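In the block that follows, a single chain appears as structure tokens, in the form predicted on its own.
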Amino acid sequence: MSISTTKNISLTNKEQPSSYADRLGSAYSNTVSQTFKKDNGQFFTPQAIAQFMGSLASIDKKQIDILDPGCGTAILTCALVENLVEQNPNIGVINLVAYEIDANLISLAEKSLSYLKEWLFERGISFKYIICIHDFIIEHYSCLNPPSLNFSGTKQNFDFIISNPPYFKLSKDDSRVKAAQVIIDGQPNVYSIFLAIATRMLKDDGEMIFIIPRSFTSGRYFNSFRNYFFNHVQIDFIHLFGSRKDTFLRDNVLQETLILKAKPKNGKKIESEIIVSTCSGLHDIKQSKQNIYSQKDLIDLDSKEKIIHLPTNTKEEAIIKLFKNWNGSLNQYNIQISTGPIVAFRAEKFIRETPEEETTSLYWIHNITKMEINYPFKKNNKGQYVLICEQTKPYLIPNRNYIFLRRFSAKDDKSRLIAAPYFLLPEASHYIGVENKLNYIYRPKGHLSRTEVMGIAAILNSKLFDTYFRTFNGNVNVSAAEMKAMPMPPLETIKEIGKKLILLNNFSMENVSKVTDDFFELNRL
């Protein structure tokens, strides 16, 4: 089907506007390549999710103002309006401002909204809409900046902002990054800027309903955003999907997403509650399970990081409480974590496939598995040795005891945390190389004991730590900053775990799991 053909898709008898928008989106999606979708962060919201998001809204006003900042075929607006009309028979006027920059989608959005207008007219409701063919961020970034907080009379107030914004990383020289510097720290994802701007465009009693990746819940790159976001709004609802694949299946997207609903804080510090809703996928979204948590149990708003923990069951709740009872941390035990200094493409001329007289070992991410270092492990263009010379010495580390921890995991990995103990070999070189996709854990100006190395490696590989990590980490990155902030059990407990494993002389994950489970009484959780 061509793009021009999608414009001729006709209505079926008494079809819901969201159903029509869904069919238009599905047909259009089949006309563009996967590369185009990825480059533009363009993933169409399935009707089941759109209707679920629409069902989160309620209002008793006669006039309603809606913003859809990345409307696509306007399925979210349609689903929202359908729900509001069903709930509130007193609605007389609905106004919509929609944004869309894909020229090929404008006519489809126009078709959806034109039909929505007819559908509302039959119910005695006036519907006025504007489709803006502008970049939403460039159009409204000024509301993020302190001198413009009063908006000089230009602020548009909305009762509802509903969106499935684009998801892709922005380069540092992108005009949108320069426009939104107040929330930028490192390499941002465009969706976070949509969210930040939306917080400043709500009425005092307005609500924002977004479906977005989970990646904003933790990590340094989103730290400035989280601080800004929680300064202006409070979350009162989050929905989690058990399946990564199910959410945007027809667009072949493997992405951890969530739905959130938030409202303005209006300068008030309120001890609010957050509903956490969960389902496996689209098939059971209407039967989602819900739990209510105090906000302080999920987000420490007094902390610098403001990491969001999202438990999905009672065991995860118990694990979060267990970690909160620990007062230790790597820093407190004079233990540090850093990122491997060797960036392979920059050091290419110093990397060797075979050992030479002046080389030392170079460890890559593929060398590290749970509790084990596979070295040498030959792989194309991943030389296992690096020259020791004046140019490389600043990027080599002293040969001593470490724990190596992968910085990245595959999205379908069973574990996010994959660590292995490394012990100094007396006859080895004074230096070793660690590639940039590995973290290494060490004691500055000192040495980690064998029991510390084994104990830390074991707990990082444990199901306990992996489960806790997944409650706040929604991406494949394992950042050094997050690990520094992660609560740790008492150092003596860590040493005892290491000692027990050394005495067993069996470092299989079966043994690691049994030892850690016994120490932390996981069988009771």
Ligand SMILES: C[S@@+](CC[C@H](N)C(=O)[O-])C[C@H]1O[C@@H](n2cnc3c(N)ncnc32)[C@H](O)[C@@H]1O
Second form
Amino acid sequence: MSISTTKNISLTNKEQPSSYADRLGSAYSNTVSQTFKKDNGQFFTPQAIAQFMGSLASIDKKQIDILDPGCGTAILTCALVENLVEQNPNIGVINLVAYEIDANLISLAEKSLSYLKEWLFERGISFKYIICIHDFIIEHYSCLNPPSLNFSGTKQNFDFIISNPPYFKLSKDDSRVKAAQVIIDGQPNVYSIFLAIATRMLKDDGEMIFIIPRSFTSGRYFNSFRNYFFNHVQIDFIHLFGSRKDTFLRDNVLQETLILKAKPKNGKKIESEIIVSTCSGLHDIKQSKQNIYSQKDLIDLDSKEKIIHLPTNTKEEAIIKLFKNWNGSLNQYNIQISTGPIVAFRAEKFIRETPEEETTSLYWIHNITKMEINYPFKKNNKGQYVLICEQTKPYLIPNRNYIFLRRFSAKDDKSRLIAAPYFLLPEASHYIGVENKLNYIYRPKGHLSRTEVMGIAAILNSKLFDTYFRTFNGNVNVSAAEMKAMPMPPLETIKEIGKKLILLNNFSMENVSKVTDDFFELNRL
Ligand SMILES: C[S@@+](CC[C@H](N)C(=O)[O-])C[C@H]1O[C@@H](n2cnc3c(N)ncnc32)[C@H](O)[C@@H]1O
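What would the structure be for the form predicted in complex with the ligand, given that what you showed me was the form predicted on its own?
Everything in the complex follows now, all chains and molecules, and the chain you saw is the first one.
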């Protein structure tokens, strides 16, 4: 189908505006390539999700102002308006400002919004809309800065900001990144800038409803963003999808997304509650289950990182509590975690396929599986040896006891944390090499004992730690900073677990899970 044929998609009798917007979106989506969609963050919200998002809003005002940034065919506005009109018979006037950067979509947004206007007219409601064909960030970034510096009195305020913003990483040189420096640490994702701007465009009693990736809930790249976000708004509601595959199935997107609703804090520090709602996918979204948590159990607003923990059931809730009760950390036990210093492409000329007199072992991510190091293990051109010489010595580490931890898991790996114990062999070289996609855990100016190494590797690989990790980390990265901040059980417990495994002489994951579950009485949670 070509773009011009999408213009002929006609209305079916009495269909809902959101259904029409959905059909327009699907038709348009068939005219553009997957690469175009990825580059422009253009994945349209399925009607069931749009309806769910719309149903989160409630208001008793007669006039309502809505903003829909990155509107596509305006399905979210349509679903929001349908829900508001159903709930509130007093609405007389609705105003919308929509932004869309893709000029080819404007005529479709125009079609769905003019149909919405008719639909509202039949219900006695006046509807005015403007579709701005501009970059939403470039138009509004100035509101990110403190009002005293930059903000003019022309601020537009909205009762609702509803959005499924674009998701993609922006390069450092992108003008939008320069414009939004105040919320950026390292490599930003465009959606976080949409969210941050939205926090500044709400009326005091307004609400923002967004569907976004989970990645902002943790990780250092989102630190400044989280700090900014929680300075201005508080989250009331979060919806989680059990299955990544089901959410944007039509567009083949494997992205872990969540829906959030937030409202301005207006300078107040409020002890509030957060509803966490869950469903497995699109098919059961209407039957979502809800739990209410105290905000402080999910986000420590006094912490520097402001990581968001999201339990989806009572077991995960109990696990978050268990971790909160631990006061230990790697740092407190004088244990460090660092990233492997050897960046393969820079060290290429020193890496060897076969051992030579002056080489030592080089460990890569593929050498590490749960509780086991498979070495040497030839894979593609990942040489298993590295030369020891003056140029490489600053990048090699002393041959001691370590725990190696993968820095990334594959999207479909059953577990996010994959760690293996490494024990120094007396006859081995003084140095070893660790490639950059691995973290290594060690005791600076000292040694990790065998029981410590075995205990730490076992707990990191355990179901308990994996479950806890997943409650705050929605992506596949395992950052050293996050591991440093992670609460740890008392060192004595870690050593006892290590000792027990060594005595049993059984390091299978089955046994590791059994031993750790028994220690933390997990079966009782
Ligand atoms: C994830 S899609 C969602 C579309 C629609 N809101 C929906 O829910 O189906 C994001 C939309 O934002 C548009 N977009 C991307 N960057 C933008 C920008 N900087 N300003 C305005 N719109 C943008 C894309 O063209 C795309 O239509």
